[in-house]
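Below, in structure tokens: the form predicted on its own, a single chain.
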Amino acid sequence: MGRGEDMAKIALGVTSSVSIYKACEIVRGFQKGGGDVQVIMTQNAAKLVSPLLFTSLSGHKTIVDLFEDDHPWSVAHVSLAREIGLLVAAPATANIIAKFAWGVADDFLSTFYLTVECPVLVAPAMNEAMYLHPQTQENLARLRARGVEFIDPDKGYLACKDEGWGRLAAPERIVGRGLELLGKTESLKGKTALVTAGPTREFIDPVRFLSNRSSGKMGFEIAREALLRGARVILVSGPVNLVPPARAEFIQVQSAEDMEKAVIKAFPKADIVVMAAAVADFAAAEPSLRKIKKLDLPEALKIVPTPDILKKIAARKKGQMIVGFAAETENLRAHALRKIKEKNLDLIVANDVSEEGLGFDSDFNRALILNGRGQGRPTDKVSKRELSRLIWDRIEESLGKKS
């Protein structure tokens, strides 16, 4: 492989931890996998070693100063975030994975995490006992909820003199896993990817609508992990508080007419659609142009069904891959096996959503995926960051069946 030829550039965080000196190995390690490395320092790491050192190897200009003299890496933090295809701290200290945790911005590496859209591995290094402090451990599970991947620290001989867990992972371990989550930047890569997400909206008069509680997280997490294995992404979604990932084409609907509509003129372009909505099943028949007044209510409101977008777009499909969601209060297999046979789905996710704490309003989910033949098993409780992996690595090995 032709270093920076056929991978995405690394940026390489290194923090002010006495295992420093491994990052040199990390660097090589990555170069060796066909990397392009770039170096980004705190500025009480360059007290450890010298940035120079870490340029010598790399072949690029260490990054320490966010507001250095003679280049402007204030900006030079987002259009470099744009070529990065995995950002890797390692060392990371108790301080930097705080930082991150938290959103706090005050040095390059700090401000160069809040603006990358890739993978994000870290690998902590540090006492024992700042390792297993509770704060740390909360902070961890935070950068872990929100999709960041560890490699966790070995137990050894620590700086301090003393035996514990923190030991900085072997090089090769972290390097390894690095290589493995860029390898999945290219996986999807000239693929198109339709993804639906959201509520839709139907309206009973201007101002009251019938609804559910889907937050458009799950849709969100599905279209921005297909962006990070290299697809092209088209985005359906109702109304939601979630910004749209960055180079998804993003579509904006109210109703499920307006996501039929959208859907169906973008299916043809798509390679593989996941149909992760929450559309509402029912609108109104007759919806009032005025606000209906409480004098006027009727004594019943008459409703009728909303289009089977799925069922729909299924019927069309000529080649194309098509995963169905189901959020369901009870029998998950069999109505998830149900609809599989329905709706002539290649995959489906089903998850049960009277579980506390899981499902709609959640950023955490248990979900049930199943193939054509309706075999599969149950996740654990993950994060829907994590879950979004588990659903692409189940679709990618049903495409490479296919293919």
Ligand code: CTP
Given for the second form:
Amino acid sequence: MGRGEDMAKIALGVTSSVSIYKACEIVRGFQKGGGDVQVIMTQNAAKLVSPLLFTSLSGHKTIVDLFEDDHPWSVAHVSLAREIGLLVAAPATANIIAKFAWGVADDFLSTFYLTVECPVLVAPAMNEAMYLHPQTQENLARLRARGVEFIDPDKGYLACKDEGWGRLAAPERIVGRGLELLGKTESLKGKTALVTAGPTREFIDPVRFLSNRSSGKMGFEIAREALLRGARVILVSGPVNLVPPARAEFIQVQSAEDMEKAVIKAFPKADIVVMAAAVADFAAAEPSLRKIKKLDLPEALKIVPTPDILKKIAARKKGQMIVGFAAETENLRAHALRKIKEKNLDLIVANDVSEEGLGFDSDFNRALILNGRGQGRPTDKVSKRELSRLIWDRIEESLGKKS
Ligand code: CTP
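Alternate state requested, the form predicted in complex with ligand CTP (shown: the form predicted on its own):
Okay, now the whole complex, with that chain kicking things off.
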């Protein structure tokens, strides 16, 4: 099979399990599925099997060491990360899983994991006691919450001559799931997503404003995931301390009024709108052009509602899919259902912002995702990255039903 420009590139991380021989079949399986595989081995894996075997199978020099003399791999981990559509670790030992879970970067594979933005699939293989150990289970849960996908090991005959859990899953299963994940990278091709993020600032005077605790993380993750799935992304954001995804068309705004203008302008280009922004609900009725001096402090601040951007755009939708958010402190489902109706939404992502350590400013969240008919279930507590995947899966599901 030739290696054309349009072949999806897959990085296969191979670690030191006795089931390493099955990695050859995984390479072949991905190649048969149209993939171009670059193998990365840990140094211990290279003691079990010669890297040459994978070089011959894949047609690419197997990467082993981060600091090899004749190859500047220390830079390659960055350039390769941009090229690949999927990272698979199979077989994955308890050690590499622990390193991924805690961000240890002391060899090529673990360093590479921290560099990639694509989906990651891990197929564990180890002795049953190691697999079931609470520490390993905690590491797996940590990675799951971060959005890493797993192909759970099978029960069967292990190298330690025990019967038990921990046997590497069949290569066909690993390849099948890998190709599915890879397919997602094209699933929004040709679509334009308009995403809003962050808080807005409603100025009282030139130095003071009304705002809220939104960090913008959720909206930025939604934009990033849409880009990964091949969409064109217009990201309209209030003031946040985040770096926008490189390929997004980024529009920075301050107030709800600015955001409204930007959203209405971009709206005709959009197929899907995701309003993740925490638009401030009130603005000062008469903002002062000069700093209000302490001595002139008004007794009360007169406030007025800001425009409801979501309601306005949903009222003028022509086939677009409109996704709203709801931040609530009580009666999550009831408020979400009301907002679907009031704002004419196709999907709502409702979250309870009173839960400690979740939502505002956190990397984690739990949400109730409901479609326009009010159907749906709450998610587990997951990272905002993983939640953005679940949201796009639901959007794509609804898009499929629409077309
Ligand atoms: N929203 C908007 N414009 C506003 C306020 C909110 O477009 N002025 C959008 C948000 O981006 C979010 C959704 O409306 O997608 C719901 O926001 P939320 O603050 O939960 O609800 P509110 O409309 O403010 O309603 P309530 O005060 O009853 O909670």
